[in-house]
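Quick heads-up: it's one chain on its own, the form predicted on its own, in structure tokens.
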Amino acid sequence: MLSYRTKWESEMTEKKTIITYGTYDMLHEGHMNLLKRAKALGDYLIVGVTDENYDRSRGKLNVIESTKKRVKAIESLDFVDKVIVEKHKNQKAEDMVKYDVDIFAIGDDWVGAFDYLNEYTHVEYLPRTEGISSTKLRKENFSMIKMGIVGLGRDTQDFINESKFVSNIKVNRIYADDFLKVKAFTKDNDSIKYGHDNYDEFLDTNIQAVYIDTALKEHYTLIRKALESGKHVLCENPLALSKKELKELLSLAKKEKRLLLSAVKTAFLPAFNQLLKELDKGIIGEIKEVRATRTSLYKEKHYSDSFIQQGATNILSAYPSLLVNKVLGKSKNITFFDQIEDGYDINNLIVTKHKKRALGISSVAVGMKSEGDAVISGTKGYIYIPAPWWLTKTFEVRFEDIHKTMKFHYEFEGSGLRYMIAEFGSLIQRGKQKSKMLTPSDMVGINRVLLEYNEVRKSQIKTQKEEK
């Protein structure tokens, strides 16, 4: 006679494992079709649900739902049996030997893109349901966001490039102070149909948001006139070069029930958002220190001497303020250690400390050139970014053992610019005028940097001119 125990594995040998994935975003009848398909093919019904930052790294931008939310709609079915998080491309592999899968079920839209998973279960090609699907879904409840480009800076160009490959984004409008340029541009480029010289008129069309590259100093005005126009902005950080112009700018966003977010395409990467989330997860055990270096030969690239002279500080900061922040929360005091050369700083060593006695070490320059890579340290092990880091694609958790060493790789799109344009799109969309990859309280956090090493360098000029 069999055990009660032995007579349970052995129907369960007997049940067949079904195992099936998407994004399911916007749960809708042709997601709820396929999944009953799924089913009726066995007894146990596995769904993995795509992670966002998976979802990103291979170019699906225009997801509406958090991976949550996802997970949430899917677990609230009774004839899913158990859902999983997708999270690398290898994992429909690894989850087959892990699950004993009999069945891998997928849509027919995919026919013989996963053939190559026979090798450890049978792949199904499942037919979809005709006329809906989440793309459809969007067009139909989400219209078209029209905006406007300010200025003919350096990432113009990479800009409106970037934005083609966001559904929900069309950018035809252009203004900069310089006519003539703004004719030879709008003529070399076909997606750019009108130009502007006149800011006031550019802001009085139909355009619902403004993406802002411009000289540093005229951030501040520009942004406060686009808000006070209604217009969402994006721009290029920082925001503004004193504290009272930022407070003023996030609270004019918040009165206006517009979204303002500062252009530092790092914090919407694949690859930096995973790093965030191995760190909560206690990986490294409690950080103890931030090390960042940002350098960059200006000079070299044929960048103007007004652009240089803004100094390093201002121009480069933004991107290891952004891993301090993120990593080790608001400062309590800092430290600068600068090169001034011709009236700015060529480069600067900035050391924050922050709560439990944590430090954040960055390096930014623009006349002196080094390795751009940035560690993470902690009691139990430390996290490798290689450079250049701000372009985040991979990161290692390295530990005394190096045998336990963990590699991650998200990989991304063209520049990078893509995933900050969808984030600022969809965020839109939902009426929503924060974002979780990068807080207003965020921008507060790494534009203080640069903010307090104004009044620094303001206060020393002044000393200077009063020595004289």
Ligand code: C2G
The other form holds:
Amino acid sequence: MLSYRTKWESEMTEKKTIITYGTYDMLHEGHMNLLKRAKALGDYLIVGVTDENYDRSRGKLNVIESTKKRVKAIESLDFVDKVIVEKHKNQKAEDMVKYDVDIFAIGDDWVGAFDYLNEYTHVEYLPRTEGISSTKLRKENFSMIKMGIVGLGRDTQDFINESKFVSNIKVNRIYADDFLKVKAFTKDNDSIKYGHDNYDEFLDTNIQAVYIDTALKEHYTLIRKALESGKHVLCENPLALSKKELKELLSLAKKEKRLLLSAVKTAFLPAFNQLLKELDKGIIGEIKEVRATRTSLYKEKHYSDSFIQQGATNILSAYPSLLVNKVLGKSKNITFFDQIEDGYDINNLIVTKHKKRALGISSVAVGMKSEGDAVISGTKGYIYIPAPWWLTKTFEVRFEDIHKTMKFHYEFEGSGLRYMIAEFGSLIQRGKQKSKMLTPSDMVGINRVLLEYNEVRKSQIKTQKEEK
Ligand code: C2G
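Take the protein just shown as the form predicted on its own and give its structure as the form predicted together with this ligand.
Next comes the full complex, this chain leading.
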């Protein structure tokens, strides 16, 4: 029987196909040498450029250029024949088969790491160029951002530890209003040399940015002062406890040309961002409902003057609201089913309405434990994110036919804070005042629920007082 092959097919079988992968951040001579060496091994060179979420999940946090920019740079090289994007760990093996690769080439800094690909193709480690690297270029081109911490909270030490993985940030100062605690902290801590109990003096130093982690009711004043002193601000959520104050802070940041970011770490995790990308492709059809639960056994102490600030909704609702708002957009209509104990909400089921009648169902609680998972339901299938969904690593796309299930896994390292700190540092270095991962309108969106709930509670408390 005669077999017909297209011109391309017969050309491809005669040609030797080489494949190589890399980030190629700030494309330099070392990359160029490697690519040329790879091409010299055959005829047809495929280059896999790593996607930013994949890079972040394999611990590369400090990449300056976007995937798009890095892909364009490689595409412009005339000796490169095809550019693909590398999105996950298992893709290399899949690509070897898909592109019928003859040689997989990579720099010899990876010796041994890709021997497993010998099962699919021939693996070749090529000499690396000494004396040049993206890390070196980043250091030469961008200066270190000095950062101070405001508050001595439960997460202070974790923030300091995680910031050590971000190459352009140096945390070396702390402010808290308790002099003795500050003194003890700086004494025990190797990297935090300077301690202050006077906020104005702290802001008057050469720090360019602050991270605020204090009692919620103090956030507004501390942020305002920091922005007015020209500092970039990363602050635990909520930034403020009223709509008016939140809007005021966002416009102040805009006026001062400073970055103001809510420290909702989920928004910056590689898997969470990949999930949003998959949803954008319409993978589960039209989205009808998002349901997310976040509970914590940790219960703030009850202070009679600040009970509104301490409830489950204020402490936790930003997380489910983040997922609901990122997937369904702005909430139009909010209903609360709350459970009050000792004057504040220990449990709240929050139902929100969105565009095209989609529903958001957020469940938050403190001092009790529930399954912290999330489900996004669409007309073709649903996405399941196992507990704790807000520390997103894995998600599954499920359909009626269980054989079609797709599993996604994007690891994150440490406590996950480093991804948020890296984004914060990278935005400051690039002179950007907005993060695509958490825009100012996302920040308004994720706080809408708690700000509205505070209004509801205030009027309930007023009525109760009047009745007494
Ligand atoms: N390289 C080189 N000489 C340098 C720097 C880099 O030869 N001075 C090579 C690396 O060995 C690699 C390629 O250039 O083969 C791309 O390097 P990076 O951008 O640092 O990417 P890398 O993290 O090595 O990608 O799937 C991704 C790959 O597994 C590794």
